[in-house]
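Below, in structure tokens: the form predicted alone, a single chain.
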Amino acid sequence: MFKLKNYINGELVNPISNQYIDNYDPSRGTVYSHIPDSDERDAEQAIQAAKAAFSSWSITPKENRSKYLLKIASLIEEQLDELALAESIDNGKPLHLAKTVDIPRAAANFHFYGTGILHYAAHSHSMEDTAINYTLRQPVGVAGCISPWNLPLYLFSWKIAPALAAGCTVVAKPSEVTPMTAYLLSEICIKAGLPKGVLNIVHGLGPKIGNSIVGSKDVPLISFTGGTKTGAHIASVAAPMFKKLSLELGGKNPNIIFADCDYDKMLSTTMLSSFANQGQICLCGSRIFIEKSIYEKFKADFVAKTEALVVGAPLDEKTKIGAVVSKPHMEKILSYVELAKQEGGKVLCGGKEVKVGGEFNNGYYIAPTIIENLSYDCRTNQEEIFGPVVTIMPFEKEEEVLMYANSTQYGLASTVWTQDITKANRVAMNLHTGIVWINCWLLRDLRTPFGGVKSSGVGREGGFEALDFFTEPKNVCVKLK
């Protein structure tokens, strides 16, 4: 059975312990490869390799850094089919989703920052004839980048690309649940000729590798995407060490639908924002609030469309809902369905495990689920489920729905559907979320910052803000006389 390797100092190497972790294909429920069960020694090797490489990479002309990133982007595009297949098997998502969204966006991340660094500017301020103040933005050092399992290569590259573009070196930890595309990226970096030690990828468990990266005195900045509880732990370790910190954490996103919306467009987009990637996207709208006058119509149409979604093997072209990422995660999702019932919720469709038959019969499949009749402040509506489960609830007044929407500890994203532009802007201003989509969902421009408020994290990724994060400003004042 295939064994993945770590990528340290430009080479693919076995873990020092020679121990491995089973890597499951969630669509079949079977082990299909092994990943390194790395420990603190592997992490330290990677950190020291990155530290040694920083002195030269940080002063490599930006034009040269750009060429490496653009070469990586090109190789990702060339290997799109291979990478998409690996992600589909590793993650359980439909192949067409990996092929049309995840892998192209990973290539776009490298391309954006490979070109963006060429236009990254500092500022100068004249004090008339007395002095000139200018700001140097210099790379900080070794960046620790820790990414999640739901969008494995897309989010991995979103951290790595701006760090490398800015002149930082990187020690990266992909999720142990979905490591395959990160391993293939290692091979791509070797093929691209990326200098040794500039990027290091260490596979393994969070308590061993993640903690080693976060706690190292030689890693001055951390970028993490994942659960809020883990983010709180990372902050508790990093803050006393005064590290730069970016945390992109959980979400419990509201989807607010007013009666004056473009109904057909809203309905088709809401299907995506509810169940894309089996609901395993931090931006999915898991709480849907519908103006009372159209609630019954929406409910009937939404349930009918949801029941028509094909749950099946990721490689089947007809599949709209693939497998969730693991058996424990499937059990967690189903436990929330049972909790919803206990809280008085009515399951309108789904809410159960699906057996798809044949070689995939032991995979981790859940029917897309819609639940109504819950209070806005019950646990089901307050806690992140991260699966194909949404709740629906009517509202009458704008003030009422804003109270519902803002009631959770999270504040990542929200969606508003209305043709009244004044109302749209007013509601957007009063939503406590870092991102608001009006009459659309997941429409991203890489030039804009990305991130949440409250327990959804701190800091911003995306745009030139990401380059700002991986650099440190230094003010220089030159006296003219």
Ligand code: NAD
Contents of the next structure:
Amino acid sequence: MFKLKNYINGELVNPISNQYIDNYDPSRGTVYSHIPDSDERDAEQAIQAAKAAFSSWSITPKENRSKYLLKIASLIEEQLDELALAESIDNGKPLHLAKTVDIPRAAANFHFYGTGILHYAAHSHSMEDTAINYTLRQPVGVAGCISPWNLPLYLFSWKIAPALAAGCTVVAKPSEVTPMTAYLLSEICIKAGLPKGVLNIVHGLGPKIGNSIVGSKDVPLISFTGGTKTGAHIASVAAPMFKKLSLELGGKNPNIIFADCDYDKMLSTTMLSSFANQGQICLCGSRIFIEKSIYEKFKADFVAKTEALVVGAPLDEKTKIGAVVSKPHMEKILSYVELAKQEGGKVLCGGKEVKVGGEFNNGYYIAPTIIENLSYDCRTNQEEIFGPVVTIMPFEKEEEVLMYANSTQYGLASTVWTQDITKANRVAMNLHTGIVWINCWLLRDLRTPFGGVKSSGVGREGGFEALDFFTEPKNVCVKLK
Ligand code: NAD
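Given the form predicted alone above, I would also like to look at the protein as it appears in the form predicted in complex with the ligand.
Complete assembly follows, chain above in first position.
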């Protein structure tokens, strides 16, 4: 069976322990490859390789750094089919989604930062004829980048690309649940001729290898995307060491639908914002609030469309809902459906495992699920489920729905549907989330700051904010006389 390797100091290597972890294909429920079970010794090798490479990479002209990133972007584009297939098998997501969203966006991340760094400028401040100040932006050092399983290559590249563009070297750890595209990226970096040690990719378990990266005195910066509980642990290790820290964490995003919305557009986009990627996108709207006058109509239409979604094998073109990422995750999602029932929820559709038959019969499939009749503050409506499960609830007044929407510990993203421009902007202003979509969902302009508030994270990714994060400002004050 195929064994993945770590990418350390420009080479593909086995873990020092020679121990491996099973890698599952969730669409079949079978092991299909093995991942290095790396430990602190592998982490240390990777960190020392990155540290050694920093002295030359940090002063490599940005035009040259840009060329490497653009080369990686074009190789990802050339290998789109192979990468999309790998991601679909690793993650269980429909192949067409990997082909049209995940992999093109990964290439776009390298392209964006490969060109963005060429236009990144620092400031100067004149004190008339007394002095001038200028701010040098210097790369921080070895960046530790840790990412989750839901959009594996896309989120991995969203950290690595700005770090490399800024002149940092990187030790990166993909999720052990979906390691394959990160492995293929290491092959791509070798093809692109990326100098040794500039990017190192170490596979393995979070509490083992992730912890070694976070706790290393030679890694002054951590960029983490994942669950809120893991983020809190990472902060507890990194904060006393005064590391630069960016945390992109969980969400429980509200989708607010006013009666005056463009109904058809709202309905088709709400299908996506609820169930795309089996609801395993941190930005999915999992709590849907509908103005009372259209609640019954919305409920009937939404349930009918949801029941028509094809749940099936990821490689089948008809499939809209693939497998969820793992057995434990499927069990977690279904336990929330049981909790919802105990809390008085009425399951309108879905709510159970689906057996899709044939060679995929042991895969992890869940019917897309809609639940109503829950209070805004019950656990089902407060805790992140991260699967194809949404709740619907009517509201009458704007203040009331804002209270519901803002009632969770999370504050990642929200969606507002109305044709009233004043109301849309007023509601956006009063939502406690880092991102608000008005009459759309998941539209991304890579220049905009991305991230959440409250327990959804600290710091921002995206745009020049990410280049600011991976560089340290140093003010130089020059007296003129
Ligand atoms: P997770 O927190 O379990 O794991 C994320 C990564 O952290 C993995 O690589 C894991 O191996 C590593 N890790 C685990 N324990 C660690 C430790 N002690 N030290 C260092 N690293 C450790 O999250 P997940 O289950 O992979 O991903 C799902 C979560 O990610 C959801 O909560 C989702 O909302 C969140 N997410 C957030 C965003 C965002 O941009 N805000 C984007 C995608 C996913």
